[in-house]
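Single chain ahead, written as structure tokens, the form predicted alone.
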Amino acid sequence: MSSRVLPVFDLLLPSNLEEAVGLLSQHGDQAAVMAGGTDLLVGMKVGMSPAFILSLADIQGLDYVAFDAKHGLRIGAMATLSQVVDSKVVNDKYHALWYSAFTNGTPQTRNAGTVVGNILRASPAGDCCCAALAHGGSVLLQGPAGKREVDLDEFWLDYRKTARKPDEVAVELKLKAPEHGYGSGFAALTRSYQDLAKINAAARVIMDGKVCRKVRLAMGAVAPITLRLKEAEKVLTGQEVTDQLLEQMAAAVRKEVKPIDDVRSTAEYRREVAGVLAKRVVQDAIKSVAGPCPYSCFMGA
């Protein structure tokens, strides 16, 4: 992390969501919203300079991780990565998200950083972004006109750009309730442990015996936004999963991704391993249908 001094800014500390929305309506693009601050403060040391920081720290009741069998999982804006890692229901029923949080940064980072903040960061390499997109769900936003939900399939618009308007607060992440035969998996490749992913992938499957009834497959660091691999999903949907079918899916993944060269990897490498990683997370998701694997079995991912 840079040791540069933070730029000058005014700190805003609303006590409720209505006050937060009012302040954002007043200051617009000049204000940045802070939950855990693990990304924002680093960005401010290397060039970001918002005039106002609106902190959610004084707003009560946003640090929840709640599950309902009918409506699914709800994660509040101030719920930390550590809270998700400590949640048995997330590990049992949303294992891809659990593992993406478990491998996210250091313990200190996980104690401060939030899942919703990771979603709002809109990094194409975001681990929680990738896992959440595979699970399927929405982001609940609150603005001057009230609350609205944006499906995750439509939430990331471009590199570091989301559907959240400048006068809206992201209240929670909502993930769909699991169905019978539900399983999920996540994996990431990094240059070194705790580094940002060179490429990551997550899958959610609904199995009927050996037949894949439904699948959602997501991949990060292969496009300007976290990418839903719909053509690869079509290869698996309604089919008995065999090694041959997985190879066909892997080939479809390589055609669908749009990687670039950057400081972490090359486009050629990412395209080559994308199919392998997709195959791995689908296999992990199918295995998890029988029950969640202990995290130790995923440490080589």
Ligand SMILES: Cc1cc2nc3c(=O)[nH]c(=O)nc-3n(C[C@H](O)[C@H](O)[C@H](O)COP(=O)(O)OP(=O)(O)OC[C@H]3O[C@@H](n4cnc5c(N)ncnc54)[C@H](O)[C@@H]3O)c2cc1C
Contents of the next structure:
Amino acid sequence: MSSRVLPVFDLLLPSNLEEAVGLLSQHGDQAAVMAGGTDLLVGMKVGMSPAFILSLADIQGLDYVAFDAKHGLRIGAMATLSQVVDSKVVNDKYHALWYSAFTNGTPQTRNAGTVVGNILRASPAGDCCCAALAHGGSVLLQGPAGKREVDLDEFWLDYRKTARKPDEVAVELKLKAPEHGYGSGFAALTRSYQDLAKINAAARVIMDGKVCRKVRLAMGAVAPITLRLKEAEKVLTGQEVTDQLLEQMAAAVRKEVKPIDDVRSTAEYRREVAGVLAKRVVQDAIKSVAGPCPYSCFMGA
Amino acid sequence: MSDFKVIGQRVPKVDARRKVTGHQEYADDLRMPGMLYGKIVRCMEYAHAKVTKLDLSQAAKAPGVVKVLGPKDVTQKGYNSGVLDLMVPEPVGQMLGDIEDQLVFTDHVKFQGDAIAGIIATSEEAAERAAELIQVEYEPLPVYLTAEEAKKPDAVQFTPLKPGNLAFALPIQMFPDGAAYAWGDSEAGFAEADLIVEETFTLPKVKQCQMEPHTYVARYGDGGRLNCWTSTQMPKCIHNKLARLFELPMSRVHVIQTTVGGGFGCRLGMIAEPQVCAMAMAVQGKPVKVSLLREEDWLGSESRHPGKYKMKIGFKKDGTPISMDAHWISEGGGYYTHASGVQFTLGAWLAGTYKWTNFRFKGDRYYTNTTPCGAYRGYGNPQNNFAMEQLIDRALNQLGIDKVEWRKKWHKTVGDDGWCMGVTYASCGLDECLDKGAKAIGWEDKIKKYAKQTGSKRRGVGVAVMTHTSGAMPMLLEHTTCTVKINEDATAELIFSCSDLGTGAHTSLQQIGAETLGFPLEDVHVRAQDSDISGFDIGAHASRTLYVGGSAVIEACEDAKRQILERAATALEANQDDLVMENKKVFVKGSPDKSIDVATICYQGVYNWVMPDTGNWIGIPGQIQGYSSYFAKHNSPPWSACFVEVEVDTETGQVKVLDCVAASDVGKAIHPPSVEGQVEGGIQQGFGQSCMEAMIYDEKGLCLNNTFADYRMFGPSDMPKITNILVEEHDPFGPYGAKSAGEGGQVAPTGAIANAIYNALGIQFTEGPITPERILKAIKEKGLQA
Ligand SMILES: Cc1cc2nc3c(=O)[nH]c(=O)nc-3n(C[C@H](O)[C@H](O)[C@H](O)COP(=O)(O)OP(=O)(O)OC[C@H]3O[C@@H](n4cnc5c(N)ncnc54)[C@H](O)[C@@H]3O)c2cc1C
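Other form of same protein, the form predicted together with the ligand, not the form predicted alone:
Below is the whole assembly, all chains and molecules, this chain first.
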């Protein structure tokens, strides 16, 4: 049974990252870090009961969305989904991420929830997780021994488990800088609008005319963690992208995914549409190389 | 009839301002001195089990706990959360086999969420913490989720009163023709048919999803009075039922209806009133609040009836529906509740819609280990619509007959038997609904255009029609009282027990009152919601409030108006028949200067003295009050046609609703925005039932989706643009020609969207909801027509 009443906890409100890390070294195993709280507080009504909540609310300067052409995109731990949706640079250059934030939850949860929180939540259905994995990048963690970066490819270990150590705070998400011929796309299937994904997919391509030079393909809700679909990527890499090739890729996708049945959908359905969704996000990504964000029609919606 | 002054006006709803500004108080907003908090302890781990040990001692010692209650600490009387027994004569209730098989707290758990104990504490938190300390041991029993399982000879019996776990079947005493609602000879009809279509449909178990979770406060005190604050749809039935359950005279039970945060049938009858009142009786003098969590609300309050619906229809080549044979078998959940009601009406809607030459319907309901089923908007009609309208379309495709034309030709109409044989339709605007709706959606063009399609996106259009009811006369009691009290300044209070579930009922009733009295709307005020103050009303169900309540308001206001005119006639020394009342003045026809203010009459009725100078009484003494105890004379069914256009993505099975046209004959639309709101909300729930919603149980009978995160409904962004056409076919029995609008809106959309998908893909879906998963699977198995 759930509860309207939150369990008892001590609220820790550090005013800088060093203090935060210090508190985590003390209480790490029993503490939960809170950014927007849209996931954490829901969890605490259905059984999660951390003795300490370490809120990042009082730490100044973590709510940035910053870009430079050399290093790429940096999203601070307290930058909300709404901030990312409102960011012109994300809309221009990181279409998949933009769209994954735009379709994420409701206006209320986007105003509170963060992109980094989405990544740290490590849900296999996480929309930003899927887009970020396609873009490629890393999570910057800060612990007692200082900072370290973990590649997104190695960040999620298992269902809702990350490489973050209990005494570390995630400081930012970094996404690689776009190269020439860069495009990306994201799609999710949901039961209704504003629902968690039954399945989601994202692609980032680097095109040379019609030839796909590089591709990263990510898919969510088809395994305990968001998956990189490396076999499917191999089908596309170095090839001219044709309908036939996309079909081959879709077939590879269906082999690579390991979906299950749950209340949102069935394994059979997920496997079937995995190929369709992969094709669509690759097509969107290719389309966006030349043109504007394929989802810009939603801007201001 | 266009000379109405108040009726038909788009005035703001009476509750709109308070609701949108957040000032409206709901039960959960109630705070009282010394208030305690109750927690109903529910069995969450089993759907069917015996409680073998219940040790409350640790919980009783927990901090803040005032009292713990087990099954033996409360009344041992049984009850039925439904209240149908109050609505039919006792012999009929006995014939139907209605029983009271629920207990306040049980030791035989019949579904996940069944109540086994209660805790009363000084805070909700303390009560919850104490609940964790209760030690319970269960003996698990076999779980029956389907009728097939429940009826097996060796199945555990839910109650000795219902052998074979058959809660209800149409009784042979009432339906001598083989215990079926029938006319003609359906077998002979099939022998004559040129085409027979036959199918078994599966209907999902769906929830009302009202916004406000069930919440109550009860206090036993005040010289032995039991007070209960509840957002029930039926305050007067609760009044009676609580008195019986706790063996108190009705004068010692006081029911205060709090703002109803959405009903849709889920507050029809008692939900947790028995538990909260039992708690209040255990801590005399202290108010106890019980506020259900969403998941408790989900499991512990009733759902729509799911089931299997076998249907066989015979047609002549020209489309004549020569025979209908249908058998509904419902999986009704752990208690009896509405077993007799829904199983009968489901067939009644089938009987009432089309001119079946021969007809036969059977309706059964089995006990299962799931949340008990009860009332949900439409009361059987949406389930019927999903099956009936789809199967008809299957036949029409084979016969090559247009679906709109066939419906126009074969729907029942004025003079035909309604859903209850012997009560004939008095008005019917369905032809106009079909014509206007077909035009608005572009039916003819789209049917042609979508006949041949290629590619991965397929479009389709579908139509369905429905008829419902306005009140349940003659099947159920249809009684509402209204008092109209005229104040000394010629303003009025309408006093009644009619509920407003957010539907706009009080606004419409206020408009009817103002229209009848000839008063401006702002001079009429509605006072409801307190059993001490207002008289009887059976409650908000069967789409009856405006229809029956409206007629009671008219009668009461006419009574008051007659008294005003009588006094005016005396004052003006005129014949009453020669008087006209307008703008709060009464004058003699033809001589407008011979007049008296209504305010003067009302004032003098209250402030009535002997004048010292003349020694005469002024005016006529006595405060004017009108009264009506109204029994409905008919059930004036409303009609509607719904048209839906969809696009199906054949690669993902996703359905996008592109357009929806609802054309509704509600008679006179007293408050058009409320009618439109009802229609739109109905469409949303109808689409949900057909395409998205279902309670999912695992094999142990545990519900897997008891929150809004796990159970999804159509939200605002999933809805298409809706064209809302009101066809106001005057009804001779309805108040100012009005028929009902409360439930009907949900019915036809269920069939129409299913038919649109059928039209798009050429594949018919017999199992609801028609999810992308089912669509994709069917496309894979059956293929698509090019
Ligand atoms: C109504 C609703 C709709 C939603 N819809 C979607 C949706 O469509 N798609 C989707 O992907 N998600 C959805 N979510 C889930 C969630 O809101 C989002 O994933 C959101 O991005 C989480 O961010 P947050 O800042 O609120 O995280 P929080 O709740 O603050 O944290 C989430 C998790 O990450 C950890 N964490 C957060 N920040 C840090 C940090 N800096 N360092 C270390 N650990 C950290 C927390 O300890 C916690 O375990 C929805 C949630 C709700 C309530």
